[in-house]
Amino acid sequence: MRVTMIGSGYVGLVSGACFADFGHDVVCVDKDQGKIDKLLAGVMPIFEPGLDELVARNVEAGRLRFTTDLPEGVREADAVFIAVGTPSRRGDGHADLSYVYAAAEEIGRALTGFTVIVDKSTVPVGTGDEVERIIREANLDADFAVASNPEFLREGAAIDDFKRPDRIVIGSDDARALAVLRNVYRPLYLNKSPIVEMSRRAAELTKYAGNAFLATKITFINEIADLCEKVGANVQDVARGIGLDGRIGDKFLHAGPGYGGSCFPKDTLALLKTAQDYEAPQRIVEAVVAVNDNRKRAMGRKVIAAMGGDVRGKCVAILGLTFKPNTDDMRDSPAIAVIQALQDAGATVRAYDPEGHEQAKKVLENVHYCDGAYQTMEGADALVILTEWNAFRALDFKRVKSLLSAPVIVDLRNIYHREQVEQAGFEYTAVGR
């Protein structure tokens, strides 16, 4: 079949090339020269591990196509997917979907023949109405209909979320818009992997109640850790314990300095806003923002009381900046807040992360960045481990005890035993226990 993605962001590049991976003819759109230029250069606008082969691959085999036509991408597409941003609207925390929506009418004047619009992009209840609206106010004579496909991809390990989902979401009350998407999917339907079919707008507040589920999974165990740590007791064995039991599961049972990235964060904030507008409160997602909001600045005064209290003047090593690993998002992730809690505190910071030097010297000032995990303890009065890179798990702790001035280990991610630290001479502090 021959699918457009408009946007070649995170989920346009990859879900456009799982599906042209797949055997569809596919063309991905983007308004930015630069980033196009970047692909058909073979460049990744974004790091995730093997996309830059998977593209490769397909452009090869003539399946997977860039350009900054968008007539031309959508004039003989029997599917269009909206995938270009829709971060929070500054001021009000709504979504903002002024890209979505320039996208539907540019769209709605490229149409030739029947053709499925299908937001994949994460939007609020009832913008597949507006979409619809803006498309048939553009072209009167349009043939087309507009479905939802929320996408659940996980950064660092997405293309494997792509080919082998939990499930397909498909919204849409159209028999020819389904055919069109069953067809789509169809080789991940044959590796059973199952659709489920709903209207459209319970399609669009899927993915924002999945989201928020998830967050205030991650939420729940954070506050359980902090209970633990007062009474002594190992949040690691609590979380075990509650996550055999099959109706918890213990995905995103690890306690840790709170969520971030480019979902959870503005998600669960659009979702309230929604909730707002409907009049319907979230009381539950409105505890989850501002536990998690005021936890990542408590990790850097955790920090602090680890030091002995008083750091200024000290320098702080701290590995790993993304908010998780195998991806170079720094978007809303703790590192930012634990960061700039120490450096209010009089503390010099130096960092090291795999991918993400490039994207924290955005949001971080007067950080200096190391090439290499060592090398950025040279001298630290501590050593913290903000993001679980495998890269960390496995430091050699006689060189790093001789490269610290001061053996003390933070380590907010819980990636060490506490006993196999203290027993290489270090004082050692993790998250609920």
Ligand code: UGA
Contents of the next structure:
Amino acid sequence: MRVTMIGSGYVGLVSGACFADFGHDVVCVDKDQGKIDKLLAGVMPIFEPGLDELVARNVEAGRLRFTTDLPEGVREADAVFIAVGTPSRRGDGHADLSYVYAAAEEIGRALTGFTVIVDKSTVPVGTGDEVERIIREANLDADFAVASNPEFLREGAAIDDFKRPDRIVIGSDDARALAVLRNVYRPLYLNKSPIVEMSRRAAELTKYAGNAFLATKITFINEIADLCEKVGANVQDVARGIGLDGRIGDKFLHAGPGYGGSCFPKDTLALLKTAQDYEAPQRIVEAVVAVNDNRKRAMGRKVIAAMGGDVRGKCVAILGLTFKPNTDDMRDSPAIAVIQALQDAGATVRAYDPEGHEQAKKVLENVHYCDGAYQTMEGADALVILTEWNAFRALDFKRVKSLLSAPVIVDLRNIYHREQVEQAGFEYTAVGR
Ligand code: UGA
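Coords for the form predicted in complex with the named molecule, given the form predicted on its own:
So here's everything in the complex, that chain up top.
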């Protein structure tokens, strides 16, 4: 199959490289010449474990190409995936679809022969209808069908998620489009990954409903964690106790400082906007968004309380800045609100993240970035773990104690056992335990 990805960002690049690995002939298109130059030189524009090796292997095999020339990429394709960004529109939180629509128009003008246009970008219900209209307007004779195929990739685990998905969702009522997409995904189908076919609108909504449900699950356990602290229970026990019920499931029940990233915050807001437009309020999701927003700054207050209630003139060592491990992404990371709350209360902040410094510098001011975990702790009055990178899971507590001015550890990701840390002579604060 000849597959073209429009947009070589996170989703387009990972999906394109994985499709090539399935044996398809793939072209990744991007308007950004700098990004394409980098890719042609074998340099990845994003940090994702395993991606450079996957790209190199498929480029070498001649199955993966990069170009800025959209018409060239579209002309021969069986399937053209739109994988451009849909950021939150400034002001109202709606998804900004200008990149999707611009791509649709250009694709329309370049179409020859029957082609399936697939929305992979996260787009509100009804976007497929508009994409179809735009393509038709740009090319009255075009032979095409528009389908929806949302992605469910987690940053840091994207390749594995692509190759071993829980399911593939395809939204289309067009028999020819379904035949092409079944072929594109055949290797996964053979691998027994369920392919769920539905209407285009149902597929578009599935993406938002899935992310909103996961955000709800996290927020639910975070509030239960707060209650655990009040009643003297351990949220990890409660999470295990409910998670083993097959109807609930044990995933996404880790209490922490609140969800962040490029998807949950943006997609929950966009779902609320769609709900408003269609007068079908989503009150649970509204509550989730509000509770999660409050939580991030509340985690700053939790650190201040652990440090005795007053942090003026004190120094806090932060381990982990990105919204989760194995990414350099700082978008809506809880670290931003926590650090700002600490700074507002008069503390100075030293921080270390294995991958996040470059992005963190764009959103956080007056932070002293250190070269390693232990350097961060030198002379600090408390150690705060904000992201659960593996490198932070086995700290040498003797060394930590000798470096910190006060033996205070705040573990906002629950990566340590209380007894272990207290036996090493620290005051230990965790989440919901
Ligand atoms: C999320 C979804 O998991 C993917 O399925 C989806 O494709 C993607 O959004 C998207 O829409 O593109 P991602 O944002 O990469 O993926 O990250 P997650 O691993 O889902 O984590 C999101 C946030 O929730 C992080 O801040 C994480 O720390 C937090 N989280 C996650 C918790 O606090 N507790 C948990 O139990 C799980």
